[in-house]
Structures are given as structure tokens and as C-alpha cells.
Amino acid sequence: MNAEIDISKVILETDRLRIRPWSMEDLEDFYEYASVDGVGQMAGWNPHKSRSESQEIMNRFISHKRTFALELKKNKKVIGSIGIEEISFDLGEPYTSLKGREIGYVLSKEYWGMGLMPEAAGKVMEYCFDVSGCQFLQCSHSFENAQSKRVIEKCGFEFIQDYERTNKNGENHKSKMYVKMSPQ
């Protein structure tokens, strides 16, 4: 069952990010990263072809109040995004009766590397769990993408199994399936 999810009003920070929720400025930042060859992909979407197609997405991402934006404070520069999406693949008992949520993510390739991911991640999952009411959070990534693995191998997932599933951009992608219980 899916927790409830607000994050219009959330601010979150780490030491090197603010996380926070998607605003109309973040145009510009959002088109420069989400149009590299390579990023969309390993998130299972194509690269952005247009600054309208980026817009249309930042639409959705400010209207569903489930995505957050991750700004580097060094720059106050937007460099990717962490959602907490409904539950996609359902994992049955005992799963089925408790409250959680997917966490999705993607990080300008200028940034790969650098453990912002697990930074920004690790501080979103405190927000579904102490917060949201989450009882357990899944996560996963296609069997190709290597740095997604070790996103959620850092931040204590733990393996359930793998599947198939076709992405937002139609692709079928063998995948492997992570959960993470509440700690409470």
C-alpha cells in the first residue's frame, strides 16, 4: 500500500545538498542534464530532445508534490532528482499490507562518483521513514547500471529478486528489486 506523500512544502539538507522541491527556475538546470546521452537512459528514459519536453516533466514533477529537485549549495545549481514514486512491482506478503514507497533517481553525469547520490538519497529515505510513515522503501535498477547498484547497496537495501520491466521508454530491462524496512 502506498504511504501518502507532500513534498511541495519539504526542504531537506546534507552537507553538500539542499533537496527540495522542483520550482519554475529550475528550467535551464533540468534541460542541461536531463538532454545528455547516457543519463535519461540509466534511468530508463531517453534523453530530453527540447526545453518544452523538460518543462512538461518539471510540470508533472511540481503538480504530483513526489520529486524532489537536488540543488548543489556550492552553486545553488539543480543536478538531478530523487522521487518517492507509487509502488510499481508489488512484492506480496508481507509487503502488500504495509505503507511504502519506490524511490526513483538520476544525477547529472558531470556529478557521477562523487556520492551525492547516496547523500541526497540516504537523507530522502529519513524524510519517508521518520516522517511519511513509510514501513519500508524499494528501489531498483536494470542489470546494466552499475552506479544505481551501488546507490542502493550504500544506502542498506537489500536484495528481493529479480524481474522484468518496461521502462518510460518502452524498453524491457531485466532488473533487480531492493527493499529497505522502517528502522522504527
Ligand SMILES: CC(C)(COP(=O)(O)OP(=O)(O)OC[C@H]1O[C@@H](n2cnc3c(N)ncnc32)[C@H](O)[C@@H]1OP(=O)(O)O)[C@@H](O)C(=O)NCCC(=O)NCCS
Contents of the next structure:
Amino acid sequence: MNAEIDISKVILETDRLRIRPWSMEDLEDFYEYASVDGVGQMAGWNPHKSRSESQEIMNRFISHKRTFALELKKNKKVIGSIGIEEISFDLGEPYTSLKGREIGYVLSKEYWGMGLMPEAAGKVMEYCFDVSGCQFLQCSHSFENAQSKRVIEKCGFEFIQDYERTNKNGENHKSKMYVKMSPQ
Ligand SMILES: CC(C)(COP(=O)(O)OP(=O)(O)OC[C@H]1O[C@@H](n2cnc3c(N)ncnc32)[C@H](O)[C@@H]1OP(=O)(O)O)[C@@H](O)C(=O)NCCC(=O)NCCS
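For comparison with the form predicted on its own, please write out the form predicted together with the ligand.
Zooming out: every chain and molecule, the one shown earlier first.
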């Protein structure tokens, strides 16, 4: 079952990042990275074609209260997002009876390979377990997404099973599902 999540007043910090709710001022930064070819496709969505498309999605981030913006401290730019999503694939017992969520993330192409997403995801996972009462977290990547696989490994998830995921474009992708149990 889904744990209750409301991140609208939550601010987390790591060495390099301020992990905070989205705000209306973030539109330009969001559009800048979400419109780049090869970023969203890996997470199942197409590059944004207009600021109004980014605005619509950002409005959803704000109203759903479960997606963080990742702000790089050194330049105060928003360079990615992490969502504490509702569970999209039921793994059966024991997970069905436990409180959990699914983590999803995207980072601006300019900042890939610096360990920023493992840094952010580690902090968000800590928040999910210690504050939001998640008993487990799920995370998945498509077979081809070796970069996301590395993030999942670095965050200590355990592989559970292969499954078929239908993305936002209605396409099916063979994917791998992982779980991490709360340390408590
Ligand atoms: C997946 C993603 C968030 C990784 O974030 P990150 O902060 O770059 O993560 P890391 O720095 O730990 O790098 C992870 C792996 O990416 C690969 N990588 C690093 N730099 C890269 C680059 N410039 N281009 C391609 N791959 C690169 C490396 O294999 C690295 O693993 P290693 O550290 O063992 O060498 C980022 O690549 C991304 O946003 N991808 C597009 C969206 C996406 O795939 N979301 C997840 C959907 S399941």
C-alpha cells in the first residue's frame, strides 16, 4: 500500500544539493533540461517541446506534493527531480501489506556522471524511511538503462524481478524492479 507523502514543506540538504519542493520560479531551469534530447526518453517521456508543456508538468509536481526539485547549491539552478511516486507495480506479499512508495528520478544531462543522483536519492530515501513511515521503497529501470541501474545499485536496492512497464507514451518496456526495506 502507498505510504502518505506530502513534501510541500520539506527541505533536505546534502553536500552539493538543496532538495526542496518545486516553485513557480523554476520553470526556465526545468524547461532547459527537460527539453534536451535523450533525457526524458530514458524515464519514459519525450523531450518537452514548449515552456507551456513544462509549466503544466511543474504545476502537477506542485499540486501532487510528492516530487522534489534538485537545486545545485553552487549556482542555485534546478538540475533535476526526484519523485516519491505511488506504486505502479504490485509485487505481491509481503509488500502489498506494507507501506511503500516508488522512487523515480531525472537529472540534467549536463550534470551526469558526478554522483549527484545517488547523493540525492540517498537523502530522499532516508526521509522516506525515517520521517514518512515507508517500510520499503521500490525502484525500476528499463533493460537498456545502465545509468539508472548504477544509481539503484549504489543506493543499495535488491533486484526482485523482471516485468513489463507501460510508459507515458503507451509503449511497453522490459524493466527490472528492485526493493529496499526500511533499516528500522
Ligand atoms: C540515471 C541518472 C539519474 C544517473 O544520475 P547520475 O547523477 O549521473 O548518476 P552517477 O553519477 O552515479 O552515474 C551513474 C552511471 O552513469 C554512467 N555515466 C556517467 N556519466 C555519463 C555520461 N556523461 N553519459 C552517459 N553515462 C554516464 C556511468 O556508468 C555511471 O556509473 P559509474 O559511476 O559506475 O561509472 C541520469 O543518467 C539521468 O537522469 N538519466 C536520464 C533519466 C533516467 O534515466 N531516469 C531514470 C529512469 S528509471
